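Let's start with one chain on its own, the form predicted alone, as structure tokens.
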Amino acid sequence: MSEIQRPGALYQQVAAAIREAILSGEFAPDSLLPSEAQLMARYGVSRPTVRNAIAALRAEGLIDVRHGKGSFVRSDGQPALTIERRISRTADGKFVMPNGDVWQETEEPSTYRTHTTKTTGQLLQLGEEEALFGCDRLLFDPSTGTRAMHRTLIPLVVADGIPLLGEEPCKRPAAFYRLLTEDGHKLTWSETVRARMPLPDERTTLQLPDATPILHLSRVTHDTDDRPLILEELRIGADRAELTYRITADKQPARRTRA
């Protein structure tokens, strides 16, 4: 039995002892801890206690408790997928993207109209409750086993001037990239990302682990006069996936010589 000796409360005391076992490797990723009632007789605590320590590991992301078989040491390996966010074009004029032929979806787009938040608006430059239209996906990447969410919104605005937008919000990206360079746009694209807690509904839908952040990527496409066309935001398990990026450097206008 490993004595517990340190201060604080007792069921601290057990979980910072199983949390020391983790990181030293006793305890494996991906293994199944010991029982509840090993545990107990390993420490020498109550029930109670070890419940409570495995209730805070569980919220430290360290294990992962499933129904029905018990608690888990989560892994500390490589995401399952890379996701390359790059825009390539072909001779012919086609947007193509690295990963576009990985996801499938899951079930029916929806589509629907909606208006502008704070966050939205100001990524597309807009006020609050401008209009738009929406799309939703659930994409699946079968190799893997993992989920995404999709979601594109076009501002009411961009729409009018290119109708097929409007009518058909749920094309696949590269298909609105090609319909605004005919359009006579020259595209340019930024990109944000960032780590968050999900929501209740994020997380069941993309089947999370407890204590599992999500990537959220926020992809604008912008015209010639860098005004937003069209919001991307893919949302995705950060324990499920890495980014990857192709950097390259842009040309510096020349600085102009006083005579």
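Positions refer to the first chain, counted from 1. Between two forms, the rigid core is the largest collection of C-alphas that superpose within 1.5 Å. Predicted, not measured: the structure shown is a model, and the values here were computed from it. What changes on going to the form predicted in complex with the DNA:
Residue 69: CA moves 2 Å or more between the two forms after rigid-core fitting. For residue 47, a C-alpha deviation of 2 angstroms or more is recorded between the two forms after rigid-core alignment.
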The other form holds:
Protein chains: 2
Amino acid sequence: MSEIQRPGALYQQVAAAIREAILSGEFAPDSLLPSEAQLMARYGVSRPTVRNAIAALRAEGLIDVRHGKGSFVRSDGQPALTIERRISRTADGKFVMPNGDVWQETEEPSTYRTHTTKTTGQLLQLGEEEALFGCDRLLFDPSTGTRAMHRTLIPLVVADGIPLLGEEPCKRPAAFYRLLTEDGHKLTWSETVRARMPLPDERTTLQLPDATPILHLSRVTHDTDDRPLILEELRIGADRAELTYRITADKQPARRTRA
Amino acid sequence: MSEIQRPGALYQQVAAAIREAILSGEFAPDSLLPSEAQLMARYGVSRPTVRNAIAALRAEGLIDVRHGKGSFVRSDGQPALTIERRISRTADGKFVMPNGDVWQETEEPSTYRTHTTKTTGQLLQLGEEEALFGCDRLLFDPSTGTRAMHRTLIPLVVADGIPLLGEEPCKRPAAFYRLLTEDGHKLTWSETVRARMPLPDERTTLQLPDATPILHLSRVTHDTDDRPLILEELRIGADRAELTYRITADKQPARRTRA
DNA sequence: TGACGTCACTTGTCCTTACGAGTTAGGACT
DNA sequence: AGTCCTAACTCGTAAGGACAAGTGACGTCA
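For comparison with the form predicted alone, provide the form predicted in complex with the DNA.
Shown next: the complete complex, the earlier chain at its head.
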């Protein structure tokens, strides 16, 4: 029966004790923590107190609890997937953006028409309630088991102004970029990164564990005269993925990755 | 007494009902939700059930609860602070990185010597247990009330190999960059973005609300021959800040005429 | 008028009890 | 031997009670 000290509520003291045991290595990653009953006996508290302490540790992302089995120390492994945003400029002024096209589509993309919200309107420099093409896709990287939600939004004004095959560019942004580039446009882009807790549907779709935020990327591609053409959004679990932005002196040879 | 339907546990049904009411606008942002007692009466459930439902909504970041006052709908406002990472290359091949130097230091930076961990060793392309200079600073942006934790890590090997004033570069990375650039080095950098839930000390230091992840930036600056020179880390609450990476096509790329 | 104490509200903590549900191993029956 | 059932563990859900602690308003008293 290890003793409990001052700071604050009982369950916080229990949580602190367990947390310390985890961080000090007394409980190794992926190992099984004592059961609720054992923790009750160990600290001389009731079950709600133990569960409250465990809830706190779950919210911190320190442990995972599986019904009928027990609590496990979460392994603090690095994200399995690194999404590279390498930006290098070739001699003729074009950008090369190898976006790690490792994704598979798990189902047919769904296209629709919608309108700007406050957020998307701001990014696209439009007012609210402006008409948009939309396309949502569910992506999957089989090598790491990572899921992601992808969305493309194109203002109708833009889609109408350019000779394209209906909603096709919405489905295949890469083709859209290529088409524009070949057409002589000089594209620039800006990418915004946010992090937040997932909504319930995002949590299930992305199959996220407890206390796992999502990374939310919004990439806007601009025309030469700074007019926003297309907005791409990517949502992905922060436990699985990280982003790297790399600026290299142009025309670097392949970079050495050390494992 | 609005009725409750099928899916799953009672508290989840209550949570779903409240969530729906919030998202549908029945409860406006910043408005006060019914008290626990009122919710008990409304849905005909016990207090633990109501509290469990509320806990779920807190974990989702939908509501904030203040002791003695009640539960409030969290306003889904945009992050107040946008950290810009604009990368444009001037004609002579230099990078300009206006990092938004709006930060104030709230206390004297603390310098120390430490060693690489698994993560930092990987970023710096060093083994584990390699000696480092370290410097931690607490930053504050008075215009938005945003706090951030900044850390600089420089391998001793690098610090010794360059004529500098002791730990000074550790305190002032900008000076370090300027010095290197003036010395003819062509710097490249790569920045990794992660998101995760804060540890308790980060939560208190950054004064984070419930269910608020932190954005964790790791920027490594490389020498011409790809040798990592300095690692900067920035931790900041994702409720307050977002990152934008912007690539502009300002001028024609420079020829590499200079040795 | 002003200061202060009280009271009624809120959420926070902690306990007891009970049962439901997922998991696993071992024993009984075929 | 193989199959299946059961028992004993795990955590999940739900209810009830009691008191502590933070907040704000109101009323009393100096």
